[in-house]
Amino acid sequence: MNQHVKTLSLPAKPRDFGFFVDGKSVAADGREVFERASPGHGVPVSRVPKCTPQDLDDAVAAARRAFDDRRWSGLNGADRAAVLLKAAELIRERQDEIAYWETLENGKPISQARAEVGGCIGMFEYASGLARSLHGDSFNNLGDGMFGIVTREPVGVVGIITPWNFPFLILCERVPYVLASGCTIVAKPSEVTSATTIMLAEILSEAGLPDGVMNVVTGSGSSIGQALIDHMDVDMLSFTGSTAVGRHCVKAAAGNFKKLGLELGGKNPQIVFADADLEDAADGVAFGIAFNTGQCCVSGSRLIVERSVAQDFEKMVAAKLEKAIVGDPLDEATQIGAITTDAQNATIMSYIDKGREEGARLISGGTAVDVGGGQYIAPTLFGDVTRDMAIARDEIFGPVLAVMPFDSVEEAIEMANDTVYGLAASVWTKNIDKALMVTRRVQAGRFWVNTTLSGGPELPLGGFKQSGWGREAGKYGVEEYTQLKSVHIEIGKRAHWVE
């Protein structure tokens, strides 16, 4: 284990990472290098190469060779499962190291990072079973002269573009399922959080994954990311990020009609009824907006609360948020860490200013927090929010919660659906009929009842409306990376067309 992991001190100097192509780590050599400063501390912690277009072409070519020669897709499910299980074991061994670098580059609390890596172990273990159980169908009802089967085949070379908010978790919600299907991968992490993606490629290689099956290119989204989206030899693209960039993916997919999996933006409602356990709900609502400093596509940023309890409930949520510990991400006691990028920090503060300007009532937070280095924002709660305000409509991607009261179940549902997004939602009530009604009628790909932001590898992830296409994780997450083939088998002597 790295000494820095034990002491949770900052590295003495930035660590150099290479990118990963055809089973080998490639050093920067003469390439430009991106140096990442820890958002929680303001000091350089890592350096990654800025890959060239040729580097990307080499990575895609390696993935194509590995797919076409069937070194991975041609293995039986048990052999693929063995590699995924070994990878899970190696991630467990390196859990603290991975969490440490995730925290350094992202700014999230170390305790949260460690828990996320633990969840990723479960993703690999669950996907290993899916590698063995993936199957098609058969049709024995076509008459005595015909038998039909439907097979699931891997789609091919998959490009995976991941964001900076959950670099390792979002990657692991995809990679083991893609591999279970038999596909090969070219991954492009965010430029500011590349370390743990490179670590995963090394782990998979050590676990026995054949060369070329998992490749990682590093660099900016505007250059290398866009080139991966456009690449004509990529069969499917999984993109996680903003809805705006998702639209670019849709346009680029027309080039070779590549299949797309898109997990995009969200403006997610947390609906609280007066008959809920309000203490539990207040804690859940606070967690739902402050987890990962609100830099979470499924964070609950709209609090839709029954008017009869709204005034008291907003005070309960404010009390929770004010007690949450904002601090050094490397401190085990920290609950809310740093804002990951300078640009995001500026965006969040600009929305807080807009909230004030548009007439919302600032209940708590709304300021930067000085913890002796890095960039931090106090979790912020606004009351008297109307649906036309920017803080009620736009995905802020920060710890800013807008409170809006309702008077009836119908109004709560209508308010929840009054958004272009449909990624996630929560409802808090002890009335099962009400909970089921809301669950059925609110448009969201993920739904929580009397909890929020919980889950595991078994259930799929994805959104409705402008929150994306397709599903990740669960058995659906493996099927997403397959295509169906219908096979008709004639039995016996053919009835001749020409006598």
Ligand code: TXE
Second form
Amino acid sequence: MNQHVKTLSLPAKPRDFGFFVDGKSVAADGREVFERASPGHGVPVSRVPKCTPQDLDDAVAAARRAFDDRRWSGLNGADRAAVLLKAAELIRERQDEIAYWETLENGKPISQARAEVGGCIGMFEYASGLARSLHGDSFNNLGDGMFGIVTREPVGVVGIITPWNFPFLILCERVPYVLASGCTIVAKPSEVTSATTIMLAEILSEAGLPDGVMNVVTGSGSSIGQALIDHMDVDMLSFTGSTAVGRHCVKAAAGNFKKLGLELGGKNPQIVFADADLEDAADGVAFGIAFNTGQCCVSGSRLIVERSVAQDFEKMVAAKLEKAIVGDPLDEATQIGAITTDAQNATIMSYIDKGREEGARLISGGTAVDVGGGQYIAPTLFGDVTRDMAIARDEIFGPVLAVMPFDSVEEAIEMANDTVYGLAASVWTKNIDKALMVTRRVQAGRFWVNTTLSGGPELPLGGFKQSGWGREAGKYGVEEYTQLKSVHIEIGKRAHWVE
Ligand code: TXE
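The form predicted on its own done, now the form predicted in complex with the ligand:
Below is the entire complex, every chain and molecule, led by the chain shown above.
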């Protein structure tokens, strides 16, 4: 059982991880390695190899062979489901270990990491059912001489590039669905959070996944990531990360017209009406910006609040944020952990400075927090934010919330849509008409009514506008990794063209 009552300790020395190709873990050997320090403590915890271009070619070739000889796609759905279910069981057995490494490399609170790994078990279980139920369509209405069938076929070799904010969760929102479709995989985790992706490859192998179906290469985005997106033998790419690198993917797709799934940035509105349960809304809004230190593509980073309650409401949110516990991610009581990378820490602090310079009113936070090592930022609330300010427009990817009042439903909708992004949005109101009107008209791929940041394996993820292309998870997620084939079957004697 997963019972934790005391604070975990740091590893005595950094752990070495190999990358994973054709069913085998490959040690660094003579390759350069990337050493990762825990952002919560500043202490080295792990090392991964920097894969070479040849390593990438080997991984893609292994995935290609495994796809082309049908060792996975040729199995029946029940056999694929059995592997996914076994993987779920093994993840459950290793839940604490995976959560521990996720926390060490990412800096998120251990209780949160454990819950995320729990969610990933559900992804595998749900996708196992989809491996069995995935189907096409038939047309029995084409006349007595013709029968039509539409089949779904796996796309082929899928490259999966993941970021550092939810290394295991984002991976598991994709891998079981990709496997359910019959595709094979080359995954490239972020260089700073590779451990749990490598663990998943080991788990899948132990669960009975044939060699070569799941491969993991490690290294930097600019070298090995770019080589993966450019690779002519990769048939589809699922990329989660910045909009800037999303553009690289679109350009790279021109090489072999690989299919793309992109989950990119967001500047997500939390719309709060005066008739909401304001206690609930304040708690939800605080959670929506401070969860995972605001390093979520779906963080609710713009608080669009009805003017008549704005002053009171911002105080309620500030009180919540000030009470939330910032601390050592390995401590069970911690609610807000460390900022994952030095670069991200600098970016967030520079946006806090910009907010002040541009004339926004700092209501709470705005400073680094000293936890005795590592890098931490107090959740930060700015009032009097106008739409032209950088903190209202840019994805900060940190715990910085911009308060912007509105006077009418129309204005709230217009403000919510005044962004290049369209990933997620929340509305807080007890009036069903307003809730539905806003849900219909705000452009976002995920929507929450009187809640935020909830999700599970059933509902799809993805964005409108510059937040991306395609959907992951749910039955939609499996379908993304398939392509359709139309089969026309003539019945009986052909009507001849030449008599
Ligand atoms: O992301 P990158 P970074 C946003 C967020 C954040 C900003 C920068 O605003 O502040 O992006 O974060 C790989 N070809 N999001 O720099 O660079 C990289 O190794 C191929 C939002 O970390 O996009 C990593 O595996 N791959 C987001 C992954 O891309 C490349 C989550 C993401 O890194 C590459 C993360 C290249 N040329 C950041 N360059 C979300 N939607 O959740 C990098 N990579």
